[in-house]
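Listed next as structure tokens is one chain, alone, in the form predicted on its own.
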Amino acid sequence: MKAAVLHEAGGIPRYEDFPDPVAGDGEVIIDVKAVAVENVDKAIAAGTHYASEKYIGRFPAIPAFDGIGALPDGTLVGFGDIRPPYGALAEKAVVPQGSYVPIPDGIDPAVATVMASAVTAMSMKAAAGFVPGETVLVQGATGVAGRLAVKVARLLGAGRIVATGRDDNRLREVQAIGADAVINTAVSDEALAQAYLDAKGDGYDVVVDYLWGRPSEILLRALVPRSFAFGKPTRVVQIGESAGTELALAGSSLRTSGVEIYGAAKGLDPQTMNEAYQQIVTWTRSGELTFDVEKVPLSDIETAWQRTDLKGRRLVVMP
């Protein structure tokens, strides 16, 4: 079969022949249809992720640990738990029986690879208890997941949406898809703190945070009242950390600001996960929720892997 083959940690996958996987006891061969290439896949391939040893412990290896494909009977499924060195970026993959879930009818395989990113945005409801009419701040709204969060907030009935990012052109695009106000975080600390205050209106009810690090530290500091006040609750949902893994949190940021911080998994169980997924499916089928994907053939993996021009679109490889 053809595959994206990695020969060393930190290398660039090459389009090459690779032995077909053979199913062992309790395994099944997947005919791969679409694979989203995300930052975590590149970190694993670079050897810098905690899962690198599991997935690329020896070379040659095929990157990516999940995707969309067809079972031998033709059923379209989302699959994971691949058996190394057979990653998902290939014409075929091998996984344990049951390490897959059916994809609903009418969903494009390329779109199906990105739907999980939209599900994370539903944490504003599951974790933070969002109700229609509230103001939502999306931290990191110019990335794939952040753009989807803006769309999801609008579909859930947000009264006002504020979005942050580092690129003015991409922030204008975010306004076009539903943000009422935008903030460029690539400014001085003082200017950013003031921008948060200027844009908050009556206050941020829910913050969907894909950034953490410096921008979120400045936000939390800016929300501390400058005089005695009963702080309006601001429920922060921590989802990603593209701007940093840590921040300094002053006690006053919690004691007097009304800020409440939750992890994205708060409120999740099989029922709420299914409800969130089914809502995303419904919006996707109706066309109310759209996904920005850049489809490329597997044969172009070497060039595609190095692309830096996607600007909010998800790279999806189609074997």
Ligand SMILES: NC(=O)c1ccc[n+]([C@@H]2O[C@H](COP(=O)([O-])OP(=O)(O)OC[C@H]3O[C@@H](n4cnc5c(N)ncnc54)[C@H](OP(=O)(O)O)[C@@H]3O)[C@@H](O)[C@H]2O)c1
Second form
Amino acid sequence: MKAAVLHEAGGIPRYEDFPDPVAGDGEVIIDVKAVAVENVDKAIAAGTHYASEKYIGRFPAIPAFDGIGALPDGTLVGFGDIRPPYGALAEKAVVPQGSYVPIPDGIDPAVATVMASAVTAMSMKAAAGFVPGETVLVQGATGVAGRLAVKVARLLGAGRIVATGRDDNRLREVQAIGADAVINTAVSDEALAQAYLDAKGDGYDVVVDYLWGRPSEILLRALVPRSFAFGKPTRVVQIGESAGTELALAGSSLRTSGVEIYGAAKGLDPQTMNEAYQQIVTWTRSGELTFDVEKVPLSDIETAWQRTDLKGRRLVVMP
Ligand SMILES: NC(=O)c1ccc[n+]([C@@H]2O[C@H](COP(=O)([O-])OP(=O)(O)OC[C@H]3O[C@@H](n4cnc5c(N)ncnc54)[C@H](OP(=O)(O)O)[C@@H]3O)[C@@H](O)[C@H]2O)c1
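Got the form predicted on its own; any chance of the form predicted in complex with the named molecule too?
What follows is the entire complex, opening with the chain shown before.
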């Protein structure tokens, strides 16, 4: 079969022949249809992610740990838990029986690869208890997940949406898809702190955070009241870390601001997860929620892997 083959940690996968996987006891062969290439796949392939050892134990190997494909009977499924050195970026993958879930009718396989990013945005409800009318701040709103979070906040009935990014043109696009106000984080620390305060209206109820690092550190510092006050509580949901894996958090940021910080997994159980997924499916089918994907053939993997011009579109490889 043809596959994207990685020969060393941090290398660029190449379009090559690779032996077909053979299903062992309790395994099934998947005919791969669509695979999203995300930052996490690159970190795993670079050997810098905690899951690198699990998914890319030895070389040569095929990157990407999940995708959309067809079972031998033709059923379209989202699959994972691929047996290394196989990965999703190939014509075929081998997974344990049952390591897949059916994709609902009417959903394009390329779109299905991105739906998980929209499901994580639903954590504003599951983790932070968002209710319609509240003010939502999306940190990192020009990326794929952040743009979806702006759309999801609008669909959930946010009263006001503030969105951050670091490029004015891209931020204008985010306004066009539903943000009421935008903040460019590529300014001095002082200017950014002031921008968070100027845009907060009567206060941020929920922060959906795909950035962490410097912008979130400045935000959390800016939310500390300057005088004694009963501030409006702000619930922060930590989802991503595009701007940094860590930040410094002053005790006062929690003690006096009313800020509460949750991980996106808070409140997640199979039922909540399923409800969130079904809501995303419903909006996708009705056309209320749209996904920006750029489809490329597997044969283009070498160029596609190195692309930095996607501007909020998800790269989806179609083997
Ligand atoms: N937990 C989950 O299930 C889940 C699901 C989806 C995403 N995530 C996480 O969420 C984050 C975003 O994912 P994504 O798929 O949306 O990635 P993406 O499309 O690459 O977007 C990344 C965003 O972060 C911005 N950014 C990158 N570095 C920055 C910096 N130093 N300062 C300020 N902004 C910066 C980018 O701005 P530019 O475009 O200007 O470069 C872009 O808007 C990642 O950490 C990802 O792992 C988690």
